[in-house]
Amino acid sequence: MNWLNAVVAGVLVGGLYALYATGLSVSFGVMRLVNLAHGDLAVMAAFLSSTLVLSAGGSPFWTILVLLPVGFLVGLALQRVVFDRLVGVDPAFQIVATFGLSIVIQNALLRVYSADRRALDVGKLKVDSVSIGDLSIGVFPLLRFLVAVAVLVSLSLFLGRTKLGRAFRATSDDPVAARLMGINNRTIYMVATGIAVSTVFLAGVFNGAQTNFATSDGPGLLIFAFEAVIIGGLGSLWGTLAGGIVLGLAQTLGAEQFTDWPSQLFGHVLFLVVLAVRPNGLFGRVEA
């Protein structure tokens, strides 16, 4: 039973490791735009969630309706301001000046908040859990893994349609051809990394409140991010949820095996090996 409670614990884990990596597949599938800052993001709606919190009181949970637009706005200018220059350029530039932004995060956070570590408290939610027979399954991570589910069930279907999610589609597979039909490459941009950014805003809070933070938490959060990713498959939405799973498998059943190796060593081996055998992850496409 130990094997059992290991692979829904893998799964459940699987589904805040999908929720993180949404964004980036977000990003790289409509505008192909690697975000090193991805992770710092998530950190930065950690903290704001613990700002209204001690502000405003009450659980982080009601945080989440005020972060989820201001993510969006927060995308919309960081669309404007920086990633509109880095849309079709070499993906050297869009690691580099990405990077920088990452840096730039890191260093504002640290600033106003310091370097101590924070938590969201959600009280008994957190230790919850319903047992059936040898079977624990924990009340918050099962929560998490729906909230995943059910923000990737809204994206398909407003992609598959929506006018606006046809737009995506049409910017991703011919970004020429969609200009010269009459759609606003630059506004589809806009509203994709909105979406990013609310995504991975999302995910900040449910990390913040399944764990402590810190500012400098960002670059170990966007490796998860990035395995999901690949692993499932670049710009695949349902891919990014195959590949979070498979994530979150690997590491809770490796360290089932091996009590006395750290967890997420598991995941990395499982990522090289994929880049090695399947380089295009479970469900990408190949693209001449």
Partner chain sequence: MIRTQNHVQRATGTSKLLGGLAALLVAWLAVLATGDVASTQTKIVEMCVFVVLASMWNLLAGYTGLVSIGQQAFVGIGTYALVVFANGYDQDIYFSVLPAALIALVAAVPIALLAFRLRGGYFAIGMWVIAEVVRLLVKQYKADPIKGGSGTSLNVPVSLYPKVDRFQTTALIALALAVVAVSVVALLLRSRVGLSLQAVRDNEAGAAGLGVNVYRERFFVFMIAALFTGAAGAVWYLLKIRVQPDTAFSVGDWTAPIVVMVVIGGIGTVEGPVIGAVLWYLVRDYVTSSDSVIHFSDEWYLIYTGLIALIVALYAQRGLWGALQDRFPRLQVFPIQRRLVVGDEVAVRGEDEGNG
The other form holds:
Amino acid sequence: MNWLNAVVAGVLVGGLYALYATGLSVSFGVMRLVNLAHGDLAVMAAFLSSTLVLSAGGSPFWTILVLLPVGFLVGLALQRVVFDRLVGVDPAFQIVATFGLSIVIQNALLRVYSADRRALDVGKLKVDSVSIGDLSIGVFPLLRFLVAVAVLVSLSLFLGRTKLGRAFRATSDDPVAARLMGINNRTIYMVATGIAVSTVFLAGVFNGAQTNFATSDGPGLLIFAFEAVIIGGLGSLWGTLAGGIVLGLAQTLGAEQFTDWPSQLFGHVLFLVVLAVRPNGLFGRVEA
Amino acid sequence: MIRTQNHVQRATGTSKLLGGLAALLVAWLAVLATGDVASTQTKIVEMCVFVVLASMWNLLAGYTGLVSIGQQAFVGIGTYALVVFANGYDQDIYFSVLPAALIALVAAVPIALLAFRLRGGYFAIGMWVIAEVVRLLVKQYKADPIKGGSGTSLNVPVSLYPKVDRFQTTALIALALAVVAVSVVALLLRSRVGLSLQAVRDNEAGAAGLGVNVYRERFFVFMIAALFTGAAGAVWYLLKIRVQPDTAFSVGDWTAPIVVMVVIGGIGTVEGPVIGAVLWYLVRDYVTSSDSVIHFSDEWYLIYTGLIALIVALYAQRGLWGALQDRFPRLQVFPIQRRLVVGDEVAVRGEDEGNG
Amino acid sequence: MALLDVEVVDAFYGDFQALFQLSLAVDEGQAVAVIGANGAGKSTLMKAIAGIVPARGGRISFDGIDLGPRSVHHRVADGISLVPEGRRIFPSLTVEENLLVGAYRGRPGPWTLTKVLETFPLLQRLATRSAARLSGGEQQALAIGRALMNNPRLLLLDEVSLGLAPTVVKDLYASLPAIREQGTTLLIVEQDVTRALTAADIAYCLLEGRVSLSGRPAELSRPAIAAAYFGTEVSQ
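Could you switch over to the form predicted together with the partner chain, since the one displayed so far is the form predicted alone?
The next block holds the full complex; its first chain is the one shown before.
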């Protein structure tokens, strides 16, 4: 891989990180809630997709059509049963509860699927690439990136242009004032978690088709999502995309330069540097 | 004219009684530690190490709002500092626990400077990232005495450290460390720092307005926690010998059980984490050993653990000790609460917030 | 039957009891003022009517329906809108978006975006601006306009004049007749006694969570109001 290819690969994987980060960003924006089981939900989606493919055949892509609505419903249920009790409480209990949830999901997956790594097979799409001179772009990473951008564009339009989207932003600004406008905040929270889980399900399937996955991968994915959010700056979807891309670039370029070092280390280091130099993120708004 | 004399009372009859019982328990454990049953000594070490870890995590989460899921960073730093002093510089392994703890303390300074820029849940994950960075860096250091990801063993030649001797000494050190750690937490909370911390916990903006330097108090407590967490990690490996970065810096082996112990016992109380750690350990020991009547596989055991953490955090936030205190308001082992005794009448402050 | 009936209501602000067995009634089309010193319970009363603070004991009914089981958003749908103390506009939304959020429940009625902007002309040229960048007076106009977008039957105004320059307050109060013209009933909480009495048909004075005086403003003497306001007449 040459440098140009590394840059392209970094940008493209950054789209995936942004897709992971979207749900985290939405949950935090609307409810000030950090869900530590976020990454485990992605892994769960990849396993569910592999089960669907094994039992019904075909490509993992059709399972997305099933998993998006399922993810939304899982989100609604999660909100009703767990998160509703965590909104506005001491963050310690949010962390303990979602950490507990993460342990439950991981071990339940381990129980059902064992510790073996699995992969979602997308056939030759996975290896196909387009070449432009020296530059070679993987078709699947490109597709994955475009899907991520499409999700972010739709979400951005939803938040910016629709009535429900306005209600989301109003609730994020001031939940009590939003209720005084007749907005049922519990509905808003349910939809927010529904969106968070369905986007992370989507990310989980795309990740599972790119690399193999195991039940213990969730925390690592959570960390990538978290880094994308913080690097990009809290409270901005486009910042999250930019944060994801910068994170992806740090990983691929770092690994290109120092081949015997783990790529995620470079992402972590970049995150710490951003924290030290620009704690509001590269593209974040300074809180009023 | 009758004058009534007012004074501040701390210890109550109950606390003296319970304190005496706790002292007896420690004495009994000390006797067991000096015995020659290796399995008993192992249990003492494991339990005491987790009492230290849980107390320190609670000091952070329950009193300063710093909920960290990266405390394994300090466990690992303490452990590897022990390895460096003992294997690298041929120092006495027991003595090496002290500089190992100090190294953890020193490492905590830059870590705090970075992580304190994040709040709440983001602080929690930020600490995790920092622990990951340290783990990955240790794995990359392939030279002696660290030996990278494959790990190494603490150098304990039988000629210098006979096994019986090492188990005895380690058990005594672990017990002493637990007693010191819990006492430090109790004394700290009784001190001026403790009062400021309670003010911060009740109302951060208000406390800042009263001149409490919130940042400085948090920083100080974070240092204390790092010191003891590092020491606990080092003591653990005096017994376990075999050291690997993936286990020494594991969130699942260290921070996950710590969090569960603290919430079950009662976050924001001195006694809760101790009870949580002991109880958790006894239950785990029982249900994961294959000859028990109620036996769980590792996965089921962890699923139940996670569920309990979830349920306690959602429905029983005061934990076991908190629930007991709700029923018996005078219950406390460590008299950190101040009671203003006004003549015959006893005014209790902060009863409904627990003995914070 | 009164449009709003507050009957022997107790309410708490945290552990502190703010209202004691308080009763008052507001008829359809009326403008009623609630005056009282700081901490008299005026804001808690407004919050209890809007549903942000639960009323314990007693009963609040709106158009004959008990509001007890109805949550905040249901009450908004019923036609109760509160302009909260401190304005609480949505800073990350534009002025126009703030107004549109006000119409979230889609209640039909005379108030539309155009009509609100006509009533508060100073918002007209600011429509696309971020609400965070408005002045205090502009924010208050926005908060009132936003509540009107719900086409409320009962508009609760909590401390509209707080922290605003007298000329700004005068302009805001000048818009009240236009609101009443549309048949909207007003309940006004105000520390500025003169301002409140001028705008209202009926006035209630609160003292330590209880009604200390009520009546038509014209029939209330200055000394009686002063006594009820400061509690100087309270027997030992």
